[in-house]
Every structure is written in structure tokens, then in C-alpha cells.
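Given as C-alpha cells, the chain that follows is alone and in the form predicted on its own.
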Amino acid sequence: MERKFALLTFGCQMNIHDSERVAGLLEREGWVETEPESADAVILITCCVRESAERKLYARLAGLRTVKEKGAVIAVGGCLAQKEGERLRERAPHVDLVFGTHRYPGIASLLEKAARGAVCSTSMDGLSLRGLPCRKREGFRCWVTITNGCDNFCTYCVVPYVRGREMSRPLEEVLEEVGAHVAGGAREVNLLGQNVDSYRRKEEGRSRFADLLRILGSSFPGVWLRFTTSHPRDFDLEVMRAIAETPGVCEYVHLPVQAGSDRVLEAMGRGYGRDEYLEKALALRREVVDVALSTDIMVGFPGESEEDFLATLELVEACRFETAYTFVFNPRPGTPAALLGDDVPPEVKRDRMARLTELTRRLTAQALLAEVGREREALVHGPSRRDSGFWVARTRKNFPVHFQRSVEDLTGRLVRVRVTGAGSWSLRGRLVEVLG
């Protein structure tokens, strides 16, 4: 008899290539993917990071009561079933099956014990991805993981608890992994890790992320490279000129500094101070000819003075970022900082999103209105879901384009767009050539 599963994911990146390993599992033995209302299972991966994000679960697994009722297991997988365990059963009896971060290979055999009786199964014994399927949510682009965990212990950050110490894949196998995505159609190729900067370190004695991007170069001309997350105490002068000297890597860098106060970035254990920051900022524009560089910035921090906060804003003044993804500080049980209190007022949290917010905004709209008159090699996602009569592409330097929709399908195409105009995150665009 057909099975069938379907699937949840909250969170970043990591949690969706997740969920394209454990359907690429499901589907080698014989499970078909479908929505909640008819599946036979129904697996949610989760993240908890965010506050936000583990009442959003407890919310979704509420309204799966009824599809309980009619005889579907109901699994809980990824970092906050690595973090509750136990506990969250405890909360949610419905739940069958609660599987951490590095049990999601055994997913089959997990669902055929959980229909028997509820299972929990959080060992952190070791994660190998060789050989593993993945079901590609789409086929011109992929992500391939070649950190798992992480060493740094930022301490607000509960990501090393729940996924583990760092631990790199071997260059063979992500060359092997990237070469069967590139012969399945695959246009980009996104390389993954809480730190790809310290990329073969523990296991080799040295960064060997430069040199990764350089033979994934060589090896497959044409395919365009992407990486995240870069750390900034990590971030060097032989990664810079690797994405300068590869034609293959694209002008786009994700760099989160955080904070922009020394203090702030002592206690948040980041490893690097603001003028380090700026220097490898300013050292990425010179290298990189027309880079974008992005970031991540934290408001509210424990202990957050504003002077403190007005250095954040001169620093991102400074780095003239093209994109920031900012949020409010929220402490997280199990990491140093939610020991410190959550100490500065909503308030005060408020008014100062709302003032940086205010500033990366302008810095974004700038930026692209920069675009405006020049033309860019941009990759076809498919069609735009604000206009369905224009396709929306990503420029190399990662910024959304939009264009005319032809009758042609192009999407994972690459193409040469004429940038016309700038709203306020996005571009508009003619359509010059197709690439290929």
C-alpha cells in the first residue's frame, strides 16, 4: 500500500535542505509526498533560534489534533526537538516521534517505530551525508552542506547545542555531491555551514574553504557559486581574492557582524571588534570589484547602552551594507546570555529597530537604485508571485530582479537583463539575452 508523508519546515536554510534530505529518503523507499490533510505521516522540522519560531510550531502541531485522529504519526525533527527531547511530548502527547538534528538518515525506520508506539531519538553520535538522496525543491539550483554544527559558542546562540560541534565534510565528497546536482541540471550551487570559513580547520590544520571555492571553479565552468554563513574573525584576505579570481563564485557576501560596540561584541563572544569588522569590510570592496555585501544585526542585546547602539549605527553607516536582516534580542534557555537578563526595555528595543531599520532601508534603496541603467547576468526563478505576468531572477550580487514574462518557460535560465528601475527592494527589468 501507498505511503504518503507530508512536510513542515520552519526556520533557515539549513532546516529546508533538511527537509530535502529526509523527502529524498521517504521517496527512495517507496513514500509519497502530500499535504497533511492525507498523509500517513506528517513531519515537521523546526528551529529555535527565535522565540517566534517554537510558538509558531506548538501553534501548527495544535492544528494537527484532527489528522491525529485519523491515524497519521506525527513527527517532530530538527533543533527543537534536538534542544526539548523528552519535554516536548510533554507538551504536545499527540507527537509520535521526536528526532534530532542528526537522526533525520534513519527517518523511515523512525516512522515504522513510531506507528507502533511514541519514540524519542536524540543521540548526537555522529552525521554522515554520503550518499544520502535529496529531493531538490528545485531543479536549476541546490544546496549542498559541507560544515555541520558549529564551535563558536556566541553566547546567545543556541545553534552548537542543538546541531552539534563542527565538524567539515571531506572535499571529495562535496565535490561528488556537487557534480551529481550539476549533471541533474543544476545552475547555482549554494554551499552551507554555520561557519564555511573554518571549512576543513579541525580536520587539516587550516582553512581550506578558499581552496574549495577554486576547485569547484575549475571543475564545473558555467555554475555559479553562492556560500553562507561566513564568520567575520574567519573571513580573510585568501577568501576575498578566491571569489575575486573565480568567475564561478558570485559578488555577494553574507558577513554578520551583529553589533557595531566593542563591549557588546565581548559579551556576545564574537571574536572580533568593530574596527576588524570594517577593515575586512572595506578589504572585501577593495577586492571584489562591485560586491554586495550583507548582514545580520542584533538589537537589544543584554546590557545594550545607547551609546552603545549609536556605534552599530555608525558602523553600518560605515560598511554602506546592501542588505541587513535585523531582530530584536531574545534570550534562549541553555545559552550564556539568557543568564545575563533580559535587560533593556521594549520599548527602547522598539525605537531602536525602528531607527536602524530606518537607516538600512535607505542604505538598500541606494543601492539599488545604483543598479539602475547598468545591465546584469541574472538566474530565472520562475514567475513573480506579486505579478504573474513578469519573471523574477536574481542578479549574481543576489538582488531580485523583475521582467516582462514571455511565452518562452525560462525559468532556471540564465539570463542578461537591462536594469529600468528600483523599488524599494527589488529591481525592474528588460530582458536583453538569454544566456543558456
Ligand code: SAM
Given for the second form:
Amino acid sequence: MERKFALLTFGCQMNIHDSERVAGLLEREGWVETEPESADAVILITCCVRESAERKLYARLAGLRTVKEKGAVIAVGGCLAQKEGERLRERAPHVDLVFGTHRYPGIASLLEKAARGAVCSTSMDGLSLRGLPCRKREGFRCWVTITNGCDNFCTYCVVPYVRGREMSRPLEEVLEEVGAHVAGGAREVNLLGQNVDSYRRKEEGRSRFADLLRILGSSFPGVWLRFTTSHPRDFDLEVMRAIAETPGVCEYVHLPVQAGSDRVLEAMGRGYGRDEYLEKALALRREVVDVALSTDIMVGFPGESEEDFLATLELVEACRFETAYTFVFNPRPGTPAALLGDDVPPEVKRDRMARLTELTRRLTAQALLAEVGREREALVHGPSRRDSGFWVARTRKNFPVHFQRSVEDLTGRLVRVRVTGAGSWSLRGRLVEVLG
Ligand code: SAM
Ligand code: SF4
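Could you output the structure for the form predicted in complex with this ligand, given that the previous block was the form predicted on its own?
Starting with the chain above, the whole complex follows.
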């Protein structure tokens, strides 16, 4: 009899990618995907970077009691599952399977076992991705893990505890996987790691990330390459030059700054100071013509004074980020920063967040406006969700651009558009030509 699974994913690109693996593995075993209401197994891939993600997950889990009563296996995997282990079942006893971030290759047999009685599998030794099937979200884009885990232990962050120590995949394995995706029609490859700039440093004594970009660029000409996340301590001139000199690598770098005050950066354990970050941002803009710089910024870290916060605003202004993702500090149990005392009052956090987003929005709007009148290459993602009469594409600088729909389906095609207008978050354009 055909077995059916439903997959619910919470959190970042890493989790979405883990879900692609889980779906690929189950489909290889003959399972088919369906809605939770008609599934034999409902699998939740979870996040625990902020408390709000955990709350959302438990609320969703509570809503699954009815499908459990109909006989479905409820499985929780990913970061929260790794962090909570058995505790998760204490809070949500209707969960049959808890599986950690290194356990999803065994998902099919874990589900079978869990159908006979509750299972908790969270050991973190041995994760090999070689040859594991992976279901692609879209035919034209793919995500390929180059490093797993993280060794940085930024004091606020739970990732190293739930994803384990950093491990880089061998170059041949990455090439093999990218090759398979490209053969299957991928036009854009997104390389994933918590700190891509340390790719193979542990194994080979020096980072091979710049080499990886060059090798992928020459092995797969015409394919767009993107990567996330870069770490400001390790992001160096060699990588900047590899970006500049490899035509496939898109002019977009996500380089999380987190804060602009040396004191706060030190307390966060980031391993760089304000000046070093700014120098790298300026060097990047010099080395890579017309690059877009994106970042993550956190407000309200323990002990953050008004002066510290003003230093963040100043650095943000100096870096002129094209895109910024902003977060309010949230103490995560088990991390060193959680012991510092969450001493910035909520109203001060709110006020700082409002001032920060006002600035980052202004910078984004200015960056978008500067695109008007330019011709840009863009990869079409599909019909716009907001306005079905338009296609939505992403330029190499990762700006969304909307342009009028034609009869021909352009999903997954590379196009050239002339940018005719800019909104707060996206561009408007006119199709110039279809490139391929
Ligand atoms: N490895 C990446 C890096 O170094 O930036 C990203 C990891 S993390 C999943 C993504 C973002 O979440 C971080 O850049 C940080 O701004 C934010 N974040 C992590 N822990 C947080 C916490 N405890 N409170 C608020 N934001 C947090
Ligand atoms: Fe977390 Fe820092 Fe590692 Fe990023 S680099 S995952 S913020 S510990």
C-alpha cells in the first residue's frame, strides 16, 4: 500500500534544504507527499534560533493532535528536535519520533520504528550526505551544502549546539552534486554553510572557498553561483577576487555584521571589530564592481548602551547595505549570552529596532532607485504572487524585479530586463530579451 508523508518546514535555508533531503529519501522508498490530513506520517523540520520559532512549532504541533488520532505518525526533526530530545515528548506527548540534525538519512526506517513505539534519535556522530537523494524545490535552482555545523560559537547562537562541529564536504562530492543538479536543469546553484569562508580549512589547513568558487565557475560555465553565509572574520581578499574574476558568481554577498560597537562585537565573540568589518566592506565594493552587500543586524544584546547602538547605526550608514535582516536579541538557554542577563528593556529594544529599520529601509530604497534605467540579467522565478499579470525574477544582485507576463512560460529562464521603476522592496522592469 502506498505510504504518504506531509512535510512542514520552519526556519532558514538549511532547514528548507534538510526538508528537500527528507522528501528525496522518502520518495526513493516509495512514499508520496500529501497534506497533513491524509498523511501516514507528518514530519516537522524545526528551528530554534529564536524563541518565537519554538512557540510557532509547539502551536503547530498542538494542531496535529487530530491527525495523530486518525493514526498518523508525528515526527519532529531539525534544530529544535536536536536541542530538546526527549524533553520535546514531555511537552508534546503525541510526538512519535524525535530525530536530530544528523539523523535524517535514516528517516524511512526511523518512521517505521516509530509506528511501533516512540523513538528519540539525536546522536550527532556520522553524517554523510554523499549520494543522498534530494528533491528539488524548483528545477532551475538548487541548494548544495558545502559545510555542516559551526565552530564559531558566537555567544548568542544555538547553532553550534544543534548542528554540531563544522565539517566540510570533500570537493569531489560537492562537484558531483552540483554536476547532477546542473545536468537536471539547474541554472543557479546556492552553496550553503554557516561559514562558507572556512570551507575545508580544518581538513586542509587553509580555506579552499575561493578555489571552490573558481573550480565551480570553470566547470559549469553559464551557471549562476550564490553562497551563504560569509563570516566577516574569514571573508578575505582572495574570496573577493574569486567573486570578481568568476563570471558565474553573482555580485551579492551576505556578510552578517551583527553590531557596530567593538564592545558588543567582542561580547558576541564575533572575532572582528568595527574597523575590520568596514575595511572589508569597502574592499569588497572596490574589488567587485557593482556588488550588493547584505547583512544581519541584532539589537538589544546584553549591555548594549545607546552609544553602542549609535555605533551600529553609524556603521550601517557607512556600509550602505543594499539589504539588511534585523533581529532583536533573544536569550537562548545554554548559550553564554543567556547568562549575561537580558538587560535591555523591551521598549528600548523596540525603539532601537524602529530606528534601525528606518535606516535600513532607506538604504534599500536608495539602492533600488539606483537600479532604475539599468539593464540587468535576471533569473525568472515564476508568476508574481502579488500580481499575476507579472513575472518575478531576481537580478544577479538579488533584487526582485517584476515585469509584464507574456504568453510564453519564462519560469527558470534567464532574461535581460530594463529597470523602469523602484518600490520599497522590489524593482519594476521591461523585458528586453530572453537570454536562454
Ligand atoms: N551563520 C550565520 C551567521 O554567522 O550570521 C547565520 C546564522 S543564524 C541562524 C541567522 C541570524 O540569526 C544571525 O545572523 C543572527 O543575527 C540571528 N540570531 C542568531 N541567534 C540569535 C539570538 N539569540 N537572538 C536574536 N537573533 C539571533
Ligand atoms: Fe551562529 Fe555565529 Fe555560527 Fe553564525 S557563525 S551559525 S551566528 S555561531
